[in-house]
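The data below hold one chain only, encoded as structure tokens and taken in the form predicted on its own.
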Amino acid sequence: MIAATHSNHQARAAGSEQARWDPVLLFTFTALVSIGMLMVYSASLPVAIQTTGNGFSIAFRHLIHLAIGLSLMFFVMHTRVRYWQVMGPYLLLGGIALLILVLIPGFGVHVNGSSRWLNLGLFNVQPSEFVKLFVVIYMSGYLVRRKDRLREFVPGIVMISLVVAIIGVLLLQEPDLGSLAVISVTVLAMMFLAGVRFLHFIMIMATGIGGMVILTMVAPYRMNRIAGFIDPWADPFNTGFQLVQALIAFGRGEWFGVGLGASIQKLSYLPAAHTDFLLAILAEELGLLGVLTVIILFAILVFRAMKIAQLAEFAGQIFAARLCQGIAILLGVQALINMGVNMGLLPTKGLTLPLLSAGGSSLIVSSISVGLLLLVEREIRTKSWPQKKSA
């Protein structure tokens, strides 16, 4: 009897040990979201008040996209990793269909010259943020069913191309090069972690830089955001008007930040205060701690998810290894391009900060690359729990 009840305690302590998700995820995500929420009710309240009368509108409707993130979410994290690999090339056919939605008169939203958002009544929704995901499912899927020829040029690296060219043509019809710069590298990084040839990679990857060169140079807006960035002093009230605020909003900041609350930066001069330069205003506030905070906490992100990726790759799930690289990729290097265009390190591109920024469709898609993550590492860990137990 006393035998019994020993084994049956120790079966429930086995089962509540595997029931629980990774903490180190979980509370980084917590952290990042947390810090995006107050941030995005900080940078957002003049801009509110001004448009909606009420300080709290674009706080409140971050809040929801959070709810909804948070959704999906716990949805996808009690998925099992096989549906994805099954699913990824039907996600990115799905994702390849909205891009030509948003690109048909009455049902894209044009703003500011750009046509990148659905209407679906309550919100607008962004697809090349879906498409991002997509395709580190599909890719995942891909670099495992042609494993045995991607050290092979046209069967391994001119067919992935391809996909990702009729992306990029869409993404430019929008027009979108931020988006397609991210897809791009992500991919780039995927297929040399999965080890197709260094020539091949090579040529792959200067076909790429030259191809974003000719469109920049082809494009006058784009050129005008390369001359602002090279000396954004030289035409500070144009070409260089978002960078100088900016920095200018760093240089207030110093080490501790000028308080929460209390940037004026945000007060109509420097554009895009929630979305795209949140960082700035976080600096701003909270100096350079703050700033240092979050890359710790996207650093440790990252990092985590290779280590997750490496432990699905010492037991046999290579799917799983390529999802969580591709993630990792994916996450660590738009907040890489959007930090660098906040501190003048790159020209301006249109991306937000994942899981701080204001942007529905970004949170929710960052919330869901989260959620794979966290079903990875569990399906991994309680698949191997046996085996550590009887060791």
The other form holds:
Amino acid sequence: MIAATHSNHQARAAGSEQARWDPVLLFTFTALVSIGMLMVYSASLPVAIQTTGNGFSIAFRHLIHLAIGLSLMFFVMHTRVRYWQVMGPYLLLGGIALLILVLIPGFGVHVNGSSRWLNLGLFNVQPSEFVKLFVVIYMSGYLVRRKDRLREFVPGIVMISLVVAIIGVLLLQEPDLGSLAVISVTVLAMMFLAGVRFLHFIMIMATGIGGMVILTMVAPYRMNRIAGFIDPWADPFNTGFQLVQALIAFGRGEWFGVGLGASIQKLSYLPAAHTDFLLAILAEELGLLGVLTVIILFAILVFRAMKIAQLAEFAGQIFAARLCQGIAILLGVQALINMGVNMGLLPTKGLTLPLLSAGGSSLIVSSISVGLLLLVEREIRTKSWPQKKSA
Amino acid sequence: MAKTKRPVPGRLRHNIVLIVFTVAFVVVAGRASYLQIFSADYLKREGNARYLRVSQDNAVRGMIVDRMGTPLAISTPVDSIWAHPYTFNSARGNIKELARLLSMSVYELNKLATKNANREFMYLRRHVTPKVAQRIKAMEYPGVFLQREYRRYYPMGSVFGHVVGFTNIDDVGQEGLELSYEPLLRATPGKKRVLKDRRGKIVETVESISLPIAGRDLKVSLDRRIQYLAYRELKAAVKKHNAKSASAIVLDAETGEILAMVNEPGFNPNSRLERKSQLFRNRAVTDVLEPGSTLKPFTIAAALESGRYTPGTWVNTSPGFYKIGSKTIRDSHNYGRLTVAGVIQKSSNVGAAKIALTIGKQRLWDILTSVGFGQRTGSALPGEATGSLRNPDRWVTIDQAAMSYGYGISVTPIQLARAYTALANQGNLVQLTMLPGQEPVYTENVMSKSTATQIIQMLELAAGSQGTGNAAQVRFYRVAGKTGTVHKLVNGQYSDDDYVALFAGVAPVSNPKLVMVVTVDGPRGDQYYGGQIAAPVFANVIAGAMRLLNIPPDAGSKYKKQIVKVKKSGPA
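For comparison with the form predicted on its own, kindly provide the form predicted together with the partner chain.
Then the entire complex follows, led off by the chain already shown.
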């Protein structure tokens, strides 16, 4: 769908075949956003009619977000990887500034007990979604700059932990434990891939898990979610309500689903049907076949990103490699957590399914992320980086 | 960009990450398969339990019509307003306007909704006017819905109040014909399985379990015109004599069909506020009383049947009282020597008692039983009393004597009316019915044809100018009947100032068509005799009914002459 219009000398020399964007990424991206568009429309129909009277209203907003996401993706694809390496710290600082801004009354929009959104007039922006990507970009740069000292304790562990801690504290003020979990796991995995000492890795992982447990135990609503997760049927009308409704949606779907548009769970039974619990509605309407398709598409996306990272690493483009690894993990982990939540494997988190769920910021950031992957793949394939840099 | 020979440092770790991802994706896919294939049945059941509901389609209850097809009870479609409490409570809307339309305060409405918060259904108001229903529908208040129901309407109001009865708000018969013919009239609502969203709105009809079945119409033998006449006359009499209560029954003497049945005090079945249980009693079938002198024709019938008496046999009633043990039976005057016919005409208690003591108690009991006292009439009206007729083995002499003029036995007005059909039908008792056009069922020869005819002639005398019931006379028609004035039993003693005034009669004498019984309980005016209070009601109703039924007059305008003529003709 995105034509190869970018021109450079290597591409020209190697022929038009070389100039194309990675077809695997393009295909999975297109497939996922298309399924997402369709399902958001279907799942949001009842709630849209009920709140605005126009059944297409939420789907239309999703379409706008998709257009913005595609535009930004297109823009990103025509940049250079090295720009992002330079921009990393600034983006992170900007992201942290947004996280602070969201906490200031007047700027932040308060929805369902948390202030996660900034009101930009036409639509709301969720800074934590952007921060996830900015952390990955920054961390890729950091891991390159300090690659020789990563096996030492202070640069390898303490500095990184500090960055995560600052962001973590801000995210917990919203509160948005889900995003913190995704960021922590992503950073952890990036460090692991970048070669921090295994002992350090174990230490920091234990700390992270311990932190999560404590954070869960101090907040009653999180404990409720855990209780609802462990046995949703114990209190199916209260703590376990959302999960029970999601599980019923899966059960109703069976092999091939009840048919597109025929979901019952979306008729005010399942809250957040078009956002966090989109997969449950997809499972109900399109069945196991649809769910497996989505899982496989995400697996392809993650594995392709990891493959590109490996190619970049072989080519000595360490920043590009770390970036791709980070994006692969970011998208993969968030998708897996969302699916796990939908299926009752994980306690409820306020996380979207990347590329599919309604939620403008998530869709835009995910599109940009895929744009970055396409950019890296093309640079590696066409070897179009400044020759002065050596591996 | 020279390629270095050193192994790529991340290779092992890269593979570990890939393996972890692979495992995670496989776990998620496995979980999805488990949920969607292996747990599907369980989860679907759980889901169905949450949104499959059985919904009702109300059907229309059968109509009750009189013998000419005039509606007495009809069901009209009406809407009830109900709400899904959860949706209602979480909704925002113009609750003020809604409360106003429901004629409630906002506070009451919220209280109701809070009380029912854990239910799935609550009525807000039942049976609203079409205008209100339309407005509420147009409001589209979240969680508020309309339900089609049927409201029972009684076009004749209190005229048919007791006999037709009424239904409750759920369309179930509570009294009268509405209750006794409930199985016939009842509408069976259709049932269908529907899928409801969480706000209680029906999304889809899954299956029809049963179709709605309308109730069957019921045509009853009552005649609206005669009923109205009886209603009007009885009401007027009760008012005039300041009576406690009263009943009147008009029967078709040949077929046993009940043409009219009214009671006072009455009530308007259309007004729920007026429905006070003490007003509901259909006294004509539920209340027992001592029939008094209206029973004498049957005593005399037993005497004639015994062969020891003819209408002309002399009986000495002098000196106007008769001592049996410690009890004294009294007449209002000393009538001296009376014929048997005279005993009826003058309503002599002494005469009746003397006759009864000579014919034996078994004979008296036999005839009272055969004309149906002590047995229900089968009128199919709810709450019918049996009355009581004690076994003759337990009668002592005074009982036998008292029985002859209608004390010591209790009957319902409808039993009394049925007994008179035996007189009207030349000795054949007819079974009473509420259904018109059926083949009449007779108990034949409860007395001989000649006895019945002679009694009727005596009763014509009793209703004649020299009789106690002369107020029962009707212009152009010959009527026969017997008055009764009964001292009521109050705390085991016969009261001196609390009476029941009765009249039971037949018309026209030449070919009896109607039997009518009038009872007026507790008149509190100057007058209390059956001949003064009950007989005029009979006369007014019969006069109207004769014309309404197109019955040819059988007497000249000078009915005084007519009576003389009958006397001359003698027993037929």
